[in-house]
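Below sits a lone chain in structure tokens, taken as the form predicted alone.
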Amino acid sequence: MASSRKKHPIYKEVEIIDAGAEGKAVAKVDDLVIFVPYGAPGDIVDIQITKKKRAYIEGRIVHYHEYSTKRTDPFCEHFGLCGGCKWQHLPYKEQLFYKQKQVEDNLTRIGKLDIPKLLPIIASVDARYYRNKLEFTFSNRKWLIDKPTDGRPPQMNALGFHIPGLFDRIVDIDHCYLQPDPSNDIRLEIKKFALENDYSFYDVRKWSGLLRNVIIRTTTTGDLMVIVVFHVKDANKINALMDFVAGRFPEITSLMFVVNPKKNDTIFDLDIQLFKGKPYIVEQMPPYRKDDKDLKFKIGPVSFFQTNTLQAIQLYRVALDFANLSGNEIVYDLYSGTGTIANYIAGHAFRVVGVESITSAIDDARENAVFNNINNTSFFAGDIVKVLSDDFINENGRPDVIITDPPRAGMHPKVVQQMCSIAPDRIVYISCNPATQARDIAMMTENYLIEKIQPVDMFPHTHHVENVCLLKKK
């Protein structure tokens, strides 16, 4: 029952019944669906409404009457502030359950698909310190948790993550459980040096300040890349900070910096300078077969690579299993990125053709093929809608198998139509968004049946889940 408050009604003693989209919990009052953050199925709570939509409303929990038995204590002191790891209050086993349920619900409710029983979700090898890349933001607008009690103005410089929904507020991160050592030490030492030497932190409202971002990339081989992003060119201060980082962390494989005077944080279109070491780091993946060689991938400052390396290995193994290659097939790898999947499966196919819209990614894919002495891959840059023409098929051969791994928005309807027209025997659809995956597969049901479904958890303590579907031609 709702209270009588006019603008922000409160629903009393509501049970949280599910974990839903975007990491929010789900409650129901009569037929009204309410999404709230940080709830756990089984909680009995009071919910204050914050936003109304046609089909649902959003709210926040203002009081707990009863805590769910499915809850656990979050391990991070920044839980609930930085916007990451929103499912820490759920035990990992429960997270896996709701991720698998999310995949099934999307395929059956959004796609309205007849599906086989899902294979059990593949849990992450590591539930903490699993990311190989993090980007931290400098800001002179720190989010204050406690008000100063000594009357002095607070220190407002921060290096950390954005507060959800607030573009100008940063949580000053002490310890992050996402990336292995020495990620935390590097961030804290850079911040300490900056404060002691009076470096200005970025002001996103005024587009001013010297220090803007720090990007840290790690590999399972022990390689380490650090990129410091400055807003303006100040040679003396840039060199002083970079000299400090190089001396304090001699284990850094690739130390770089870039000056970004733009109003957005992207650096792929800027001149990134190598300060010390190599212009890349190297990641290594074990092969599918024991008698094959390890695969090595060069990763540059703007290269895309799956951010959970150990789970990427699991994901690619699933893709290769589903492709069921004998060695004689032509395989198309759509949305191929830097060619990690294409190069991973190349030893099992006659030929692999990768297509990707980002030219720099195709350059990385070609370089990594050469780096691994792979000579049966071809990579093409361009809009897939335009690339997949009859002439392209005639020139590169009609594929027996298509592997597609599109971004969260899914595939363009014309690409789906082209795939059905090409009519490969098998389609392996990898998705980081089961909702758009369900939508796309629904457009293929006249031509294809879903034979296998394998969820893979790439991001513990978040709602995100990867899913692989094997489609077989009818």
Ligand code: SAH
The other form holds:
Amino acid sequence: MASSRKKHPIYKEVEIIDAGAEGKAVAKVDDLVIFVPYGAPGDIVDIQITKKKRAYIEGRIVHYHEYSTKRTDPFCEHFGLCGGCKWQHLPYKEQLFYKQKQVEDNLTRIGKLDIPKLLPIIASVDARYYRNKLEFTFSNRKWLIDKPTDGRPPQMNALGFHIPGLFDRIVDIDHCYLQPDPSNDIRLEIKKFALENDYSFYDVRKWSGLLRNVIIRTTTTGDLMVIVVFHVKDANKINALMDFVAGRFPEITSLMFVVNPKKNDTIFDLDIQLFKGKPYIVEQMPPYRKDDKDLKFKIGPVSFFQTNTLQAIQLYRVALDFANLSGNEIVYDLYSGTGTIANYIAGHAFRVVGVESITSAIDDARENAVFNNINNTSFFAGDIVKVLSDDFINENGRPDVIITDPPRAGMHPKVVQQMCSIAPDRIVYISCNPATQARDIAMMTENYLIEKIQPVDMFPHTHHVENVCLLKKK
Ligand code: SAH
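With the form predicted alone done, generate the form predicted in complex with S-adenosyl-L-homocysteine (SAH) in the same format.
Time for the whole complex; same chain goes first.
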């Protein structure tokens, strides 16, 4: 079956049987599991093995014998090159199926957990233009698709996204389907101005050039933030570009720039200048109960906010449904970020305590509590492993409910142990990585039962899936 090319073999006429492993499709040859990008379950393909690790094998499709009937035509011209939406070759309905399956497989296979039937995954309200934040990169090393045929040197400046795995190559983006208007226009107009006026694009190998990044943040309220990141302080050129953007897009409510002379891309540690408008944008969330007031969130240039606002609303509603609050409970919101969940549920609890490691996020959380006249939330900055001590519980009260929303790595085993010994009646575990969620919950089965499981899709056309589990004390 296998023939040899270079060192690694090619497997012929293999069926793709699954999708989901970090976005890759899955094929099986005898007992070997092979991960291949851009496959669709049902494809019959030849696979060139590219990498052999102890736990898995990676390959690349080199020939299609049969295309899966599940396939659809990707709608974006940048599909396959840009790393953004790797599942566009699957119809949205199929994506949802495989996301749900990924959650179920992780809980049962990795966690070896006894689980109730999953609630059907909540689809994204918008499958396109759903992101409220994008960051584009300027580069003088455009990924060339077609070389000019007239012998002239190609135009190498680009504004777009990194090619996966290549830190210095940028796909020049024409139209991106991720962020609503006027995101595309803003990016294209800035690029056009820069090219016409001979602004230099960043060279990431030489650490030179003027233009580095553009960050665009949109809201459902119509607020719009644009931050242009420059590499050097060329006041005349900076002012000319910012004036142009302000004049061309009067709808921008927060126009900012920052000079980043460092080698890394972070801007939270830099002096971000407000060029025009307000220093923040405001996002709004309809309340859980009809008669409550809308919640408003101030978002500064470096504040975290869930990137799919309409799905964040659905996710928080699930969390609150699962928490099943009567109004008398003490609730802990762990890994609270900017306190959006804590402030969202505050009206339904006696007291909410948020814990988060990033101090500026805690500042945002407190500011948003004040902004919404909420006075029963308190926020603490620190590493949860250290903060969640017996003294802390004595001071802040033993929680009836813990809502936890850790990053992809999941929770530290000590945090899991501490949660079990605090023994709240209910734990609502929100996760962006069902593998680590399954691992963590497996450590709690002596004390907790999984009562409900609700996957939520926040990122259409990617393999990412959010999952909420309700754990009930035995
Ligand atoms: N609940 C938030 C998002 C949380 S994302 C929301 O809905 O907006 C996960 C958060 O965990 C991040 O803000 C990250 O800074 C924080 N975090 C990661 N490790 C942590 C740790 N060990 N202790 C405290 N917070 C941590």
